[in-house]
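What follows is one chain in structure tokens, specifically the form predicted on its own.
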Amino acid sequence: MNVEQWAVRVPKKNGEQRRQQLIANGLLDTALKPFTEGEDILFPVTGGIDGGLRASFEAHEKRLATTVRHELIGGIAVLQERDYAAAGSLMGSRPGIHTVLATTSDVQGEYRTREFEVLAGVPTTRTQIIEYGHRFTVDLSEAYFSPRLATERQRVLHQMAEGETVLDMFAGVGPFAITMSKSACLVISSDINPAAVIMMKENCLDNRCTNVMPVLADSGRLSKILPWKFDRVVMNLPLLAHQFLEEAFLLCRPGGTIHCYALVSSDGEYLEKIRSFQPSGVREHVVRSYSPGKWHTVYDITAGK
């Protein structure tokens, strides 16, 4: 049986290293068999990621049940519908899964949370994610977390210079902030959700980050609270970040970088709005496919003088 799934193409010489990274980040779809194509290996992954493509994979016979569409977040598998049979199969096929949930609502409210029903396993919505050597604890019913942005967080980190001051405007439990702390001298990590900020503080302690300052605040008022201009501003709130661009430009130093994330239906959807703030440069980059006809995009903006 063949199954169409998202894939990443990797040169054979880097195959094992990339496979281990995908496993560590909970992205490798172990229900499907990787295959070689020329000098490359195609690995099946559980969702669209940066540089991904669609490919047809052969399913492991003993794991056919796990081809059901799901999102793996740490030790929790999240289904989009109540499917108790699939939940039981997932629990039996992957020893790392401790809970299977079904979403019973969309991401909603100013805290960006979803509601869930436990289908199998431990009755909890709390889990740990290992990502590029960092450990993040999240309660999915209290804060939003996307493991599919692991590669994007690394992309931003690799753009940084040593000693930058950074503002994470919609930090959640802190995955961007803690990742960027490796190169930054100071990261202000803000969120309006009290539960997220509490978990962010736990994650900073677990990862021994002494240069991340968690802040409970409305990001629309940060320019009135914070006395600094930042070298880099991250705006990871895809549905609403564009509404906070004025605040981001107020907080970014001339020549600094703003990463504004958005869900778009066409190329350049928010370019006109961004250019109204007279940046000295802007580049649009597709992070991943989000749904049919929509893409998760980031605008890398250089603030003007």
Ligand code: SAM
Given for the second form:
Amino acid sequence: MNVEQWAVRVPKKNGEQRRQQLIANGLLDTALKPFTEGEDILFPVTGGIDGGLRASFEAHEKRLATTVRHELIGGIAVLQERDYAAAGSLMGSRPGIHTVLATTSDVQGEYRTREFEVLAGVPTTRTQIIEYGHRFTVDLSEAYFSPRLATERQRVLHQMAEGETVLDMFAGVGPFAITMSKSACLVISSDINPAAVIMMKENCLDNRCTNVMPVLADSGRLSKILPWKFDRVVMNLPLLAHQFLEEAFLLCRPGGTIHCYALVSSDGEYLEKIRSFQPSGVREHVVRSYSPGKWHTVYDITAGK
Ligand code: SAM
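Having seen the form predicted on its own, I'd like the form predicted in complex with this ligand now, please.
All chains and molecules follow, beginning with the one already shown.
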């Protein structure tokens, strides 16, 4: 059985040394088998780390518990079904898992949260995620978080120039804002969900961020509240972000960048709408496959002069 997991790619000649480092740092996913690709070896790792990518690994036969289909968010494993046997064996399979949950609803509502039932372990929906040296706390029943966007956050960070002003319009518990604060002079980080904003503030403190300003607001009203125009605007609300494009263009300086996320079924689905705001450039980039026939896409837009 194959399982999708984070991976690091290492030249074969450095393989053993890197393997030992990963073990020493508690990052090697021992339930999955490394594999070679050309001159490189790919090691499965338990979280997003520098140079990380997603890859499909074969599971060790004797560690079948971990082949149960699940999503790992920090110390919480999320199953799609109420499978108590699978939950019990998952709990025993990885020391980092403190709780196994079953989702009992889709991602829903304005706050983009899910409902859960605790199947095994500590009865909580709160956990901590380590992502590229940052630590994010989230209560999954109160706020949205997806570790699958870790690489995308790094992609955006690496596009930034030092000292940018940034607006994160749909910030959740702050993973984009806190990641981007590394290069920014100021990040305004807004969300409509009060619980998410409280966790965002805790995450700013935990990560010693002194240039992120959490704001509890409906992002549809930000241009009336904020007196600034930003170098960069992040719009990570894939189902509805396109409805806030006018606001984003009002808040972005001429020549600044807007990252607008969307769920699409075909190339260029939102291009016509974006072009109606007369940007000076747009590039579309697939973030990941979302479901059969649907992709999580980002439009990197340069605002017109
Ligand atoms: N950017 C965060 C992340 O990557 O984890 C959260 C993304 S989540 C898909 C979208 C967020 O937008 C949710 O936290 C939700 O509460 C927030 N949201 C939805 N409608 C909003 C609005 N009108 N104004 C501000 N935030 C909103």
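Numbering follows the first chain given and starts at 1. This structure is a prediction, so every number in the text was calculated from the model and none was measured. Throughout, rigid core stands for the largest set of C-alpha atoms superposing within 1.5 Å between the two forms.
Comparing the forms between the two forms, the C-alpha position of residue 283 differs by less than 2 angstroms, with the core used for superposition. For residue 294, the Cα coordinates differ by under 2 angstroms between the two forms after the core has been superposed. Put the two forms on the same core and the Cα of residue 32 is off by 2 Å or more between the two forms. For residue 12, the Cα deviation between the two forms after core superposition amounts to 3.8 Å.
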